[in-house]
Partner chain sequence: MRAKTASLIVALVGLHLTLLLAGFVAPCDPGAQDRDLPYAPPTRLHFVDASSWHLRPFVYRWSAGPDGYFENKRQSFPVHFLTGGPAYKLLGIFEAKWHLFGVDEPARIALLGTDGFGRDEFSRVLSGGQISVAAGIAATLLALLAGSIFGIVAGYYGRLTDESLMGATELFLSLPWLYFLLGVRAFLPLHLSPARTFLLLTCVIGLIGWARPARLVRGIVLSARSRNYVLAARSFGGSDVYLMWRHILPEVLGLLLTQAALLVPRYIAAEVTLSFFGLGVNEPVASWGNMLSTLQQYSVLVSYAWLLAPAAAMVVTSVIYSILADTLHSRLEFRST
Amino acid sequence: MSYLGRRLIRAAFLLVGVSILCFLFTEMAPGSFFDEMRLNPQISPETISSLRSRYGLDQSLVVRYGRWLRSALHADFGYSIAYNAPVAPLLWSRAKNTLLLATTGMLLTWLVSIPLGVWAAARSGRMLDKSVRVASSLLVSIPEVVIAVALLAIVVRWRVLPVGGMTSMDDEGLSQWARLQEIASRMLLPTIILTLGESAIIVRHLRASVLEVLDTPFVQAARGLGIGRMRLLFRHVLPVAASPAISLLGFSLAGLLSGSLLVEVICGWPGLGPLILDATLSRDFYLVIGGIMLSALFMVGGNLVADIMLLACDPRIRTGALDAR
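Chain structure (the form predicted in complex with the partner chain), given for this chain on its own:
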């Protein structure tokens, strides 16, 4: 229990640290949202300076941070200048879609990676293993932008799947079921792009750790006892080999979130990605900070889940045997 407690405290510190970091970055920003406005001759300098003071941009860093913290405690997370609304609801309406994409991507990633990784390791050196290795190292090395653009080109060219947005324009008349189908079909391409990149990494790691476990004396002993191949692999080897892979969970979540930002923009999926990109382009600071905080929150949450899973499947952590400190 104290293990989880410590993790929670750490996570809280981390989030505060990220927010401070964000505000430090705003300090080095020479431009602001209103600089673009200043170029517009129809807006007087007085209007701009009154707007600046209304949004508290003329205050010092500490005051701004204090205000932001207070608004964060009210679950507003600041005020978007471009949308003229609190940041949190704006983010949340989009974050749902990103979460949908990212969690589906993650599930699919693990569903693909676990059997593939174990299988490749079990048949190491054979054709399957070799092709898995080549494919995964290729996918790992090719940048996600390229994968995304290339797949999009294929899909758009041959009209395999509908692309862009979550639903088509005329979804009013559709039934609930049809709507769901529509969403699923539009989600397919972004999910596949995400899964391809991520599962390549996980398969590689899982394969390596399964190979390592296969070499250990206890597996040799189990093999000597004549335990069936499948049972050996999935019942004895995988749980041990999984724990390094689970600690990758947090890492892969980071990849998924970054990837989903990219994929959302490219595929026009209405998630956080396009919102943050627009906010970046229009210098809507608080919205950007909110987006970063939210991504940090997802990461911290994902890492906590990974910790709990590790706790559940690695008895050494429960007994504190691995607690070096």
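Please move on to the form predicted on its own, as the form predicted in complex with the partner chain is already shown.
Keep in mind that what follows is only the chain, not its partners or any molecules around it.
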């Protein structure tokens, strides 16, 4: 079986496992969406029983999971009780915002991390390298929620950037360009928070990979041939050191997606994070499961993209994939 085939099978088993755990944990959680209704004397027990039957909550866990799994294979994640609407459109309307934030954060993270990691390794022991190591160690040791709250407090206190939502309430009269500018300004703070946390990890790994390659004989030979410093680093050293960095791409995308859910709640960005939080607090069963599964699907997709890039860049993996057939 091919390398990508094994990865796809593993991803499918992972998604099934996540879905099973979601159903088990939501079943174990105390309370239900109808608890507040039971406290209302104007709502009869028969009405609540009818609603439970309507949404399939009166059936066993195995039956509910089987029905949900068959529907999920057709991109139908069930019905939201709180919104009285299908789950899939609700998730997609928010997922676009989460993907916009996570993708922007990933691009900015790698644009910052690659030159910083390479230059820090090339100037090992000097001031730049020491500064990068201290800053990355500090950012790695501080929880992301602390960084987010601190930056949010600074932004709100000094009114540096607008916070909350994608646009202001009165954005109907704005031109398309003005609307894009406002979205970018409101996305800047959560993007910076995501970039700070992820770039610190990537810079450390990339620096270590480049340092390892710099000690190899072919780099010493290239220096002897008089190849320029910048060309040597980015044309010869970086491609060799790219394999460990590419393997980090899937993990960084997963970290950005999971981190974006938290950052969205703190910064008021209208993505999946606030939607899943509200659904959890209101015990909206299928909306919670759909949100978690969509996040897991994004993470698995990010890892598959990293696997494809690694397969294309590393001939050793291609050879191993051919040998395994």
